[in-house]
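A lone chain, given as structure tokens: the form predicted on its own.
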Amino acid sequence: MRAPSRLLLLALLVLFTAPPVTARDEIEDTISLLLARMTLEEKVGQMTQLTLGAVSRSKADSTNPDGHRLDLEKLRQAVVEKHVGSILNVHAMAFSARHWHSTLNQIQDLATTETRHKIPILYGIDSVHGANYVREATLFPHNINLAATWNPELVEKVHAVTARETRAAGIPWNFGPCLDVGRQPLWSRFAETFGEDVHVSERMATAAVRGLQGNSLSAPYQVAATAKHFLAYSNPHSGRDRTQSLLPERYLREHFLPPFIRAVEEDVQAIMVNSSEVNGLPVHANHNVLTKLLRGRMKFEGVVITDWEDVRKLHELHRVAPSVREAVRLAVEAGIDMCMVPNDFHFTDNLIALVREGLIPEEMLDNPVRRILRLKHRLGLFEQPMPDPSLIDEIGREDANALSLQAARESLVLLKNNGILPLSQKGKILLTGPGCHSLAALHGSWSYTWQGADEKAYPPSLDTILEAFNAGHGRDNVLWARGAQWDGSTDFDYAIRKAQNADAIVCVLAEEPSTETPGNISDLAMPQNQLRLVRSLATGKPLILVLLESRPRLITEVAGLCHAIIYAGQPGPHGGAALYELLTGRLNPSGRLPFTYPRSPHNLLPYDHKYSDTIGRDAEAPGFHPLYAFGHGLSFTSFEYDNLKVPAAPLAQTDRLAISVEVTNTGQRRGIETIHLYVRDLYASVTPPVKRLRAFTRAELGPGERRTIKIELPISDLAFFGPENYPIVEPGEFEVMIGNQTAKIAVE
């Protein structure tokens, strides 16, 4: 028998030593074959995203929520002729799940039967606080409320339900979570953030992405998440949406970048770009941010998508491109994969022309298209592009509603209580203010409609605060007078007459729902007619102020007139029931502010300000003097801290810092306490902040219960961005602070 040839031996060696072919390898091979067959026009089409309205002939309205109809000729032009690969958005207002299925079936049927490669459409939606564009879905409190719970496990559960109900409607891609850090309280999208602190935002970012994406994107209950808006969108210099941020590199890296790093570590599938500019450079045209930082240093492998019409705005608004065609070139070369165009084909046509003219090499499009096709494969769209009708019953389940109620309860923050709460469950209550009989005020923006202000858009099954109080307290014991309205009108006399027959007054002030540019304001003060209403009701009777707002509106001039104040934010459909439970003592509040509540309009400093920011005219007028501090929140019980223990010996930079403190419930009720661990670098080469939150945890304690809380973190968590804009831990002394306890540690 002849000996095997050397070539055969080599082949056998490769066969038995090559790594096994994985599902990921098979997907990449499939994509490579597909890419090799695609024309330039088909590639550019995959990079194009249109809004649903661009392929529709009628839209929904409050009298006919499912009145929307597709324009099949426009749809065919987009999908078949222009090879469009993605569609987004609702058309005017939320659809029923069945209408979503009908709409998506028509879209996917066209894509998978009439196009050459049968590539399914990737549909995306803004499920901002629940599947808010699906009529039967469960809505939740906004992110700022979820941050007030200080409960990452709850945040993960909320986002898991959001994923389940969004996917059940047939939509596999969510434009969330918003990971912008809320350092500018004027910003109209403040409610979409997890507050002003970077550590809280990091923890919540991890939880939100896990909840949305789960363990398998192709699972029937998961969606692809989108971390938005990269980078530093939430700190506009003017306070107005889509306006420039002016930020030192150190500040940008330390406060705005980390939540996105955590999202990338959690394998977030997409990132949406900041609509505006940072330090004079529009982010949609910034190669350093989108390619060198995001792709290079952060190793992000998913899809980078623009925000609404932002490529065109490089020409028309930011004026860095002398033409729309040049704007397209800048954005593609900067690193965008998909353009949310969203109404026409200017991106498609201009990009094709740029390639044909030799200004952009066609091979430059292969990686963006590969990433888009990869996401479609991971979502299982090639195997199952159509919505699954059996999943409709997963929308609006009882467990989801119970979770929404729990989130509302935990998000309420009792800011002030002069012994007036809990109220008696038998007396008469006057409800007044523009928020007491408004579903829009409870829900805020992104609720059935974009702005969320259309009361007719809300399902009739939902309860306002007035209706929740009627159900809980008895209609005969609840009086009502609107007192003031969003249009500036007032009826103080009627409210005052009603108050004469009440044992307590609950005044619900409310910011009119809005977001993005329509939500821009020039003054954080609560509207004057609402503040005058509070003053007119300050007659000595128990006066409880409830704040429904998307950002901290100034109430300083009336805060002293109120016996109790509750920050309710935008708590969602069960906000009224949760508020009634808190006011009557059935709920012991546990919420804590995730932002600093300002006292005055020009003192908007965050809690982690610098020592020099505290300089004031005198002791009566300090430089930092908020109305309510970051982390503030009261309970119907009390907690005491003692016996803080830290390591006595100096710590090496590779060590872990182990801390323990004893917490005791010294009151008469069971309650939840949030334990905040702050660290202060006493001296550093870059001026240190007065303190930084480095860890937090929650503890539920019964009356008289005492518990030792242990927290451990790596010394690297004490790092700051030094003179060279890299994180460093400098040797020296640090102070550790928990509650009223303080101790020093040394780092070598």
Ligand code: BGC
Contents of the next structure:
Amino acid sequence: MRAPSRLLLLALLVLFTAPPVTARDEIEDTISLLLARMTLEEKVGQMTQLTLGAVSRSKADSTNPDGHRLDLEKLRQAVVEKHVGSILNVHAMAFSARHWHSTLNQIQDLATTETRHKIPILYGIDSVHGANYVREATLFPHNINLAATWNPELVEKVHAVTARETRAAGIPWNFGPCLDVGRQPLWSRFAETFGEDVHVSERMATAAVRGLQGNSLSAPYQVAATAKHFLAYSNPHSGRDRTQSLLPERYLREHFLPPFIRAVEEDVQAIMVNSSEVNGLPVHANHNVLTKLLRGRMKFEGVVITDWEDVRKLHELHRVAPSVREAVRLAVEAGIDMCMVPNDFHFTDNLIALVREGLIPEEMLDNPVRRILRLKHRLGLFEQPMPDPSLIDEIGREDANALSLQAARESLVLLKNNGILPLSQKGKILLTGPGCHSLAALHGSWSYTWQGADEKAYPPSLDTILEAFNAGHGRDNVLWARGAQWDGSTDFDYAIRKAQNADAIVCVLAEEPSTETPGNISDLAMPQNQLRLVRSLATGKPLILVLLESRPRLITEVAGLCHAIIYAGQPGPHGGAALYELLTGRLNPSGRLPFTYPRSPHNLLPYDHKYSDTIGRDAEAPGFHPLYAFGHGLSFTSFEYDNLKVPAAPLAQTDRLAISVEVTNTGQRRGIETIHLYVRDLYASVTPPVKRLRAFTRAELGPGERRTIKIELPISDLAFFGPENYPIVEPGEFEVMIGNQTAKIAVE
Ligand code: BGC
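Right, and the form predicted together with beta-D-glucopyranose (BGC) of this protein, after the form predicted on its own?
The complete assembly is shown below, putting the previous chain first.
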């Protein structure tokens, strides 16, 4: 037998030692080839995102949203002449899935037939709580309600449905989840957060990104997610949206950054930038945040998108740039990839001019464009740019509807019950308050319209609370009187007269839906006319207060007048049914507050405040005295804890902390208990908070059932951000708290 030739040996060597060519490499090679052929204008076009309104004819009216029409001339100018690579948003209000398909077909048809490189458009939308701009889609409770369920598995499922229904409408990119941590209760977007605690926000961030993106972005039921708004948007000093945050570096890293780290770990495909300024620096111009931190330390490889018109605002509002052109330079140099311009070509034209003038090297655009093209590839848009008509039936499926009902049920928090609930199945109930007959109040913002306040935009098939009570309790047994309206008007006399014939009064106070700047308030109190309605109904008859609100509006002055209080937040389309079930005892409530419910306007401290924050005048006026504590929530059964076990020997920094506790359902009903593990670092070099939530889990127990709950976490999870602003665990004693059980552990 002849010896193999040297050439053959070499070929075999190459075959067995060269790394295999992966799909990833192939995509990168394709992108490189494409990039090499793209002109400057084409690259800048990919970095440009316009709103649908900029390429549409006049707005459709609410009686005929599908009357919206693209302006084909404007669309051609954008996509063909200006090479625009991305479009966002709805026009005026939610379209039907069919109208989305026909709109996207026209857009993609133009992009993939009449442009030189046939690059599909990347369409993005705010599916904030369900695919809320698709008329037939399933809407869900807002994030603050999802956080109140303390159920990350449920949150993942909810986001998976959101992805499925958004994609089925033909839209592959969602501007969510919102991972801002809700530590400023005045903020108009509080309901979009998962509450005040960073650990809860981290767990929900992971769940939400997993649900949206799944395992394969090109699958017909997933979308690319956008973690927003990076970084520290949710803590405006004034409480008003898009105003400055003043945050010490340590506090910022400890309480606002971690959910974004979790999202990047889950391979989130995009990050949207915070519109406002932090410590005097607008984030859109902050290279330290967008490049050093996000790309360098966090290793984020996806697309960084600006928020709405925020590059221009670097000049016009924040005044860090003396011209719009300079604003464009600052933002691109800081590290944005795509600009949500969104109405014209100021970004596009100025960026081209900056490169031509030699102020920005053209190569600097290659990475942003590569990342955008990569996302289009991953989403499968090059193979299948058009919406798939067969997916329309996936929207609004019965299982999705059932999931929305489950989420609403699990999100209701029973704050107070002096024994009046559950209500007897017999007797007449008066429903009153501005929220009792309003779909808008149940849904909140980002519902069919941006603000969500247009009652006519809601599908008539949905039930208000009143309609849910009529269906469940029988029309003859339900009375109603609005009593107070959002415009400040009142009709107390009518409500009082009706109350005379009722056995129980359910007063649904509600915040008018709003978000962003239109939602700014300067008084956290529930509007006065609504509080007065409660007073006028407090005659001794069972009075149950239901709160539909996007943030904890103060109700202290009437809380004592009510026999029961339910925080319902913005529970979505099935809020009415879920509330009816809770009030009549068909549902045993399990929601727990994911935020501290304040008692007074100038004491908005979170649960994990410092010891010095607790200093008060005396026992009557302590420094920290919320109306309802973070984690609070009652049940129709009761739970008891005992036998907390923690390791007796000191633990090393690399150890895991294993804890167990027994939980018993001591009442008469099956119920769900959320087990919170708090840890208190007794002494630390940075003043320790009074306690921190370090883990949580849920257990469903039948009457009399007892279960051992085991929680295990690495010691590194007990870290705080030390004097150098990095997480550290200092040796010493810690107190572990679960329910009424406490125990000490030591770390070496
Ligand atoms: C909001 C973003 C949103 C964007 C697009 C902005 O005003 O701040 O959260 O994704 O609009 O609608």
